[in-house]
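Starting off, we have a lone chain in the form predicted on its own, written out as structure tokens.
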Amino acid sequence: MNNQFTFEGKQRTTLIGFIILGAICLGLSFLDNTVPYHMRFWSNFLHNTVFFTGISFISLFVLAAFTTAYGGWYVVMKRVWEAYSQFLIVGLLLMLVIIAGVWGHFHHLYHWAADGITDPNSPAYDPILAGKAGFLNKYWYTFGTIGFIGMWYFVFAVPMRRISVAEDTEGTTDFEHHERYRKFSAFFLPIAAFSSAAMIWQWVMSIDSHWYSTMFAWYSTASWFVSALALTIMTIIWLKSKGYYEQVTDEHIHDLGKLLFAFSVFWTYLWFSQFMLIWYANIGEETIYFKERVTNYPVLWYGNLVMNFVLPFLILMRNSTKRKYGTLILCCLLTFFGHWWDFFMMIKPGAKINADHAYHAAHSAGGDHGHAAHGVQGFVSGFTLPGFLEIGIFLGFLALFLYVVLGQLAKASLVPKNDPYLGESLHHHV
């Protein structure tokens, strides 16, 4: 069997090809000044790397849940994963260039950020945010960014992989490897649970800074599980069309588009939760967040739950559609680019409401009420709905993924052959 993948010169090419346009649509959107200080190139910047830096996390998160819970049906896939959880480093160098814009105001993602956001002596003087200081700051925002990533990479993706790879050739029967990787992923657990939550918090939810959820770490994470379980099938059916990954079994992809099915569901629960419970509630300080998103972004909010509940529950619910690759390629490509859309609707609307607010702040002591389309609603490209720049922008970060995520299978069997679990995933049956 060939367990040894080529990552060969006509994909690197593709792949190189897609990340050119991908930086191509990112400059022309950085030109585009319909919203004020470069919002749009700024916003997409944000989006995709919190995107995709979320999916390489959430992997190497399932892969230490899974080995502390003893599971071994997914041992013979694990490298999969393992190859997602290296992209966390070009996750902190894309998160970088976000701090670079915190510190320098190159942006205006974060209304937290202002100057005199916090002294009771300024015009801009905000008691809310000033309340929120000890935790929305510029301080906490770079060294929360760099310290978690850099320890999530650095102190256990790495290590993790390295003592995968070595047991393949120096695993003996005292498991000496296994145990150690099982170590690194208990202590994981805990670590990534308070650290994902912390950095969610500051990265996406402190846009709208006003509003809070309590439910939004758990919301957030849940879209990066079934982004990753969807990209892991469609990345195994590649593979195996290949004429690699002949272990995968259908029985190992029904497992996954269960797991695809009930997350999907788990999603919806939350998104009902966020949204139903706070609503009725009528908790005004929660609420504001749905009533801009309803009222004023109704494609975004529908379609949202349509491409992530309506459509993968009713393709997933009969079991002979998780055994068939066309289906479940079709529901997996819904609902990745549906859980983007995810988090395009959590983060757009708030960044386009804090670059109106700091251009009419700024222009208001002058008499100058801005651009006409600063603070005004109606259809606004790559905000209102995704443009064709941001569909690019998508495919780009998406090739820089796999890139990353081949080069990295390429360096390692993809069956990690002395896996003490290994046999029983390799006549793992449901």
The other form holds:
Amino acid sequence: MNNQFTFEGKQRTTLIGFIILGAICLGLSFLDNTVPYHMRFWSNFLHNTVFFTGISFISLFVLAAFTTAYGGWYVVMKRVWEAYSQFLIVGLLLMLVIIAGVWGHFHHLYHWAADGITDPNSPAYDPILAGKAGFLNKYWYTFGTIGFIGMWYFVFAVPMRRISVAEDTEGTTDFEHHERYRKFSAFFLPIAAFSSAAMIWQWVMSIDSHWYSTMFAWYSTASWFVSALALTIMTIIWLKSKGYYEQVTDEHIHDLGKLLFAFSVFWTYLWFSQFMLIWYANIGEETIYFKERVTNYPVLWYGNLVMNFVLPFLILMRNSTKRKYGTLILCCLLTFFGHWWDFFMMIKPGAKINADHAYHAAHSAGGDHGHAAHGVQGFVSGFTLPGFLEIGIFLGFLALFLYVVLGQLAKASLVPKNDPYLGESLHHHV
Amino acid sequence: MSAHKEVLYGLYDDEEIMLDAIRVANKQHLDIMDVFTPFPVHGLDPLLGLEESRLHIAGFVYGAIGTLTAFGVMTWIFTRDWPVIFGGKPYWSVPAFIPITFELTVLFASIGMVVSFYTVCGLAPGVVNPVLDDRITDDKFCIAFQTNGLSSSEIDKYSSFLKSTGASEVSSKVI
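Alright, leaving the form predicted on its own aside, put up the form predicted in complex with the partner chain.
Every chain and every other molecule in the complex is listed next, the one we just looked at coming first.
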């Protein structure tokens, strides 16, 4: 059996081609200034960076959770998740661009980053954001992003990967490597829970900076989780089609399919809970978030539910659809794109409001900045719906992600060699 | 139910030995009546040629009935029978119906499946089901053949099959 993946030149060329396509689309979106301050470019950049960094983070979380829970079934394909988690460093580099933008005011993604927001004498003063300034400020944003992604990568992802690969050659029957891996995993879980929530509030929730929801971190993390599972299933099936991973049987795929189904339902539960509590309480400053989306972005709003709940729920409910590659890949494509779409809906409406607001504040001498800004109305490509540029950028980021991942996969055996749970995984039976 | 069944059965000490025995039986085209094990044995169903259970299809139907019942009844109550405004919401407030719809879907599906399962398996309070040997609920694995109306030479064939494939005990019983 061929356990050594080779990253062929043709695959490299294809992926680089897509990366260039993505870069061109990203450049073109910078030129589109329908929504002011190049917001289409900045929101796309943030959207895709957060989406793929999150998938990378969740893969590390999955490894830590399964290891801590004494899981054995996944061991045969754990190298895929290890490879995914190595993308974190690229995510950190990409986030540096956003951080530079926060400091240099290159973008208006975050209302709280505006000058004078906490100064009562400034025309830009905002009492709500002044009250949140202890958390929503440039220092926290910079420290949190660099510190937390850096910690996920340097303190956990890299050492865990190194231990796992070292186990292939130096592994003993005392399983010292596994014991160390287990310690890293157990430490990572609580840290991951708090740090990911803090970062998702900063990166995404603070775009709608007046609004907050305590369920937001759960909800968006569940979104990352489903996308990571969908991409994992597609990667493994692709590797199988190339003749690798003969040890990964229908039984493993079936379990991944069950997780995809379960987490799609879990995501829906959180999505609906967040919506219903706010809808029921009917407090103006909370409902504004949903009012904006349901009224002005109905296709995004309802499409989200259809792609991420209704279709995967009905298709994946049967036993056999999780064992057939056709139906499973269909659901993976749906949910992977669907959760990208979900993040699109979290980011774009707020980003557009922020840009319009900043433009309005800068161009009205009278100082009626407190009123809702009336910017571009009606359909705006790249905001109301993803346009061609967004699809191109999405493919570009996906190609970059896969380029890093496949490069990492080629560096070690696809199936770990001395993992104590390998035998259990090879004989996995549902 | 038909009258008494005459059953010839063998007890095995290990599920692997029993699985091998079933493979031999399949090769010899012996008609196994049933297999009893103390726990679910992986790979047993395909060996016995058992079809996938249809219980989950029934469960889906019960669930769908629950969904429609909850949604229909709430719609009827809040729009026709006794419309009340709660918190300034419209009469037909779909998001408020979702939790109850979910609960009734689960309730209908679970109760429906339990009742169906018990009915199909002939289980109910007070029903006494014959047991071939008490130890098949503990540590023995049993292959049983029905021997009603078979000649003694045929019964011998089954009995020698059981012995030759490693059964630790072979007995017969009328249930």
